[in-house]
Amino acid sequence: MAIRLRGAGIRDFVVFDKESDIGGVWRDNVYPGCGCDVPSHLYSYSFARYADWSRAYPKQREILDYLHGCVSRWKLEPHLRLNTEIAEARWEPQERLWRLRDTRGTEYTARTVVCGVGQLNRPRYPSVPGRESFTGTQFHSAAWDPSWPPEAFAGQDVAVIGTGPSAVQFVPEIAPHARSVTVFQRSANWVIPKYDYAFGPGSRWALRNVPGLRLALRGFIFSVVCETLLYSAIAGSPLGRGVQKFSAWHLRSQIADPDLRAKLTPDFPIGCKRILISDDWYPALARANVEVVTDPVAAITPGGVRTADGTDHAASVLIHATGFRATEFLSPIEIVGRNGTRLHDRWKNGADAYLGIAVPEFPNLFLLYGPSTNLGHNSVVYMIESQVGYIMRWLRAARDGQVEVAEQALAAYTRTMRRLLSRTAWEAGCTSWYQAADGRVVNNWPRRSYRYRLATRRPRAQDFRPDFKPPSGVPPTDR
């Protein structure tokens, strides 16, 4: 967004992070392994592409680097605000302004702010009795203790809550170093090779050199590889029920145990959860030091894990590998929009956003990575290009008053979402981080991702509220 802003000349603007340096959750998670499970070549800008990625994965430190050099390449510094959290924003009526306050107390103003706090930075703990009394060392994988790199797990039982996509990535880095790790596992989940490696002199060379190369790798990635194979997978296709077969032998074929094979067989269709993407995972469950309990966790205990069924089992480090807060959307930050209204008393009942991008009540207020716009196939980073692109467009309107989305454009869209949500894996009976409290999934889109930038591609003068003044351009209909 800083980077689009800067292109079209605009240089009044701030960006805030509460931590003190920029990166996200490529800033926050360092537990060993850390990656990311899309592909180098697509995990990066369409107007940056980085030809010297290591691997075919990249690993955390590598984003990290491609981000702090995105800041370096555009001149962002200069509108950083680092440690500096903003608590609370508030529009003003009177001014048609936002008023926004930081947890010290300092005041600012805007015309126009976006909210790009992400979904998952926000780490969720396990709701069992107990953590507070266990003696050994703790912590969120989110959270990694630096001072635990996976040597230092030697001669260490390992406790690990969860078998998400963390787990999945350090679970077969500390393995191999520690006396025992016990897998707590709620549900199973499909799992596909990655097949990562890493580019050698030659392949980097060519990415490098060879005119085109680097977009047909991408485009391949991105229309073979995410929008057939993996959105097959979400749409229940024959194709994705190929995948699934593909998955299970997967399974077979690294699992020899028939008794462990089974605790790791899922019992809902693939892609209902996130489809985890591994070629370590089975064979750091099948080492002999590691265990995969799947009964509940009862409780902590001060020396480990109780399971629903009265048993205790020791440790000395627990690590809890339990996703996130994701469908909390903007939370702690309170929001205050016109006549009063809070924007969570609104999604108290599961958050909804026009596009994932914008929310009737709240004028020239606007989401990145919203409601609706997560992706189970494919990289986000496109996802939220399409949304700075669509915000731009706005701009030049919020500049001459204000720009808010109409309620009954927001009521048709979320009647579409809801419709074409129920048709995918996501609502196939498994529970998942993408659902709200009631079970509605409210973080995914349900389409392939082509089809969501078309939908931002130009916005519809007739889904906002009339008092503004469209910018050029604009037509009143989408014909």
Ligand code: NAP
Contents of the next structure:
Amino acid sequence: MAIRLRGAGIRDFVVFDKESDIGGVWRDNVYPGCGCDVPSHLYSYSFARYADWSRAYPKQREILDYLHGCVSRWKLEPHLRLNTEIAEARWEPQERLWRLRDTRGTEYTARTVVCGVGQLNRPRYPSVPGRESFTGTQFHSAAWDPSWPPEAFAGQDVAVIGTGPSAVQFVPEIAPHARSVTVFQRSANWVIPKYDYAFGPGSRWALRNVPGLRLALRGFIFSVVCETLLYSAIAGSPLGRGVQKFSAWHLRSQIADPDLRAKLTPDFPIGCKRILISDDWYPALARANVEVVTDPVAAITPGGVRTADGTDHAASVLIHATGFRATEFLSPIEIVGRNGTRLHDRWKNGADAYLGIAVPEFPNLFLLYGPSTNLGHNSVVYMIESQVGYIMRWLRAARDGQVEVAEQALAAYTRTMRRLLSRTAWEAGCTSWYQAADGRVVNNWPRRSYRYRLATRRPRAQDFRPDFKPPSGVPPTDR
Ligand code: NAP
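Complement to the form predicted alone: the form predicted together with the ligand:
And the full complex, kicking off with our chain again.
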């Protein structure tokens, strides 16, 4: 967003971040093995395709370095206000601007607010009693204690609660060092191989120098791997059933023990929860010092974890790999729009936004990676670029006044989303972080991601309230 603003010649903007550095999830998550399960050559901005990734799948440090590189290249430092947590944003109708207040009480005003706070930055802990009583070391995967590199686990008995994408990345790193690792699995997941590898000098040279090679690789990953193969699993198509068979083969090929294999076989169709992509998760679980426990976690005790069958599992280190409060969009920021409407009141039964970007009663407020824009099959960077392009068009209009999406546009959009979501694997009988309290999937975009690019390519003036001037370039037929 900041890069596009500067590119459009707009200099009067600031970027707030509550932490001391940029990078979001790639700054926060520093657990051993942390990386992205989207291939490197797709996981970058289309206008800043990085040539020199070291591996097929990027690690956390390389992504963070890439983001720092973008900040320098586009001279964004003067715009950053780090260590500044926005607590409140309030629309002032007379002045037609937003009044923001940070946690120290300092106020700022802005014509337009773009929220890019993400979906996965507020850790969720298991809702079982006794967490405070644990006498060993405990932390959440997204708040990894830096004094615990893999070697520090030597001689430790480690308990890991959760078997999602985060656990899948760090358990193989710590298991060879720990004395024992007990993995508490509430649900088994479908896992497909990653086939990760380091690029050799020849490949890196070719990717830097052969014209069109990087673009071709990016196009192949985007269209064949993500939009066709992985999307088929989300859509529950016959090809998706083939992906499930492939995943079942992956399990068989890596786990010889039939009891362990049975524990690791999911009871829902592939795609319902995020598909895990890993070469080393199953081999880690098959190690002699690793145990997979499927009895539900009943309590955390001073000495470890107690399961519902009454067994006490001793642990000296307890790691919560239990995910994030992902459906509480924009929480805990208090956002008050026109007529004193609180955004969190509007969203008390589940968040929704037109194209995941705009909410009625909240003029000149835009969301990046908002409700209904998460993906289970492709790179969210692509979605965010679509949103930025869309917002840029409306910003031209907002310069002259106020932009606000119409209630009927959001209602129609939400109806379409509900209809399409009900056909996806996400609603095929599992629980996941995509669901609001009532079980509705609120986080995800149910179509191929290029459809989102098309939907956001050109704002439709009739979807917005008429008391503002539409941007130039919106043809009269669309008004
Ligand atoms: P997650 O996917 O929400 O997984 C949380 C895990 O904790 C699940 O296995 C869940 O079981 C389990 N759990 C929660 N409460 C529990 C309890 N009381 N007892 C036992 N188990 C419990 O969290 P995550 O692994 O941190 O990943 C979150 C998201 O971050 C991912 O879906 C992904 O979008 C993103 N991420 C991406 C990457 C990447 O490579 N791109 C890597 C890491 C994370 P249930 O399944 O039964 O709920």
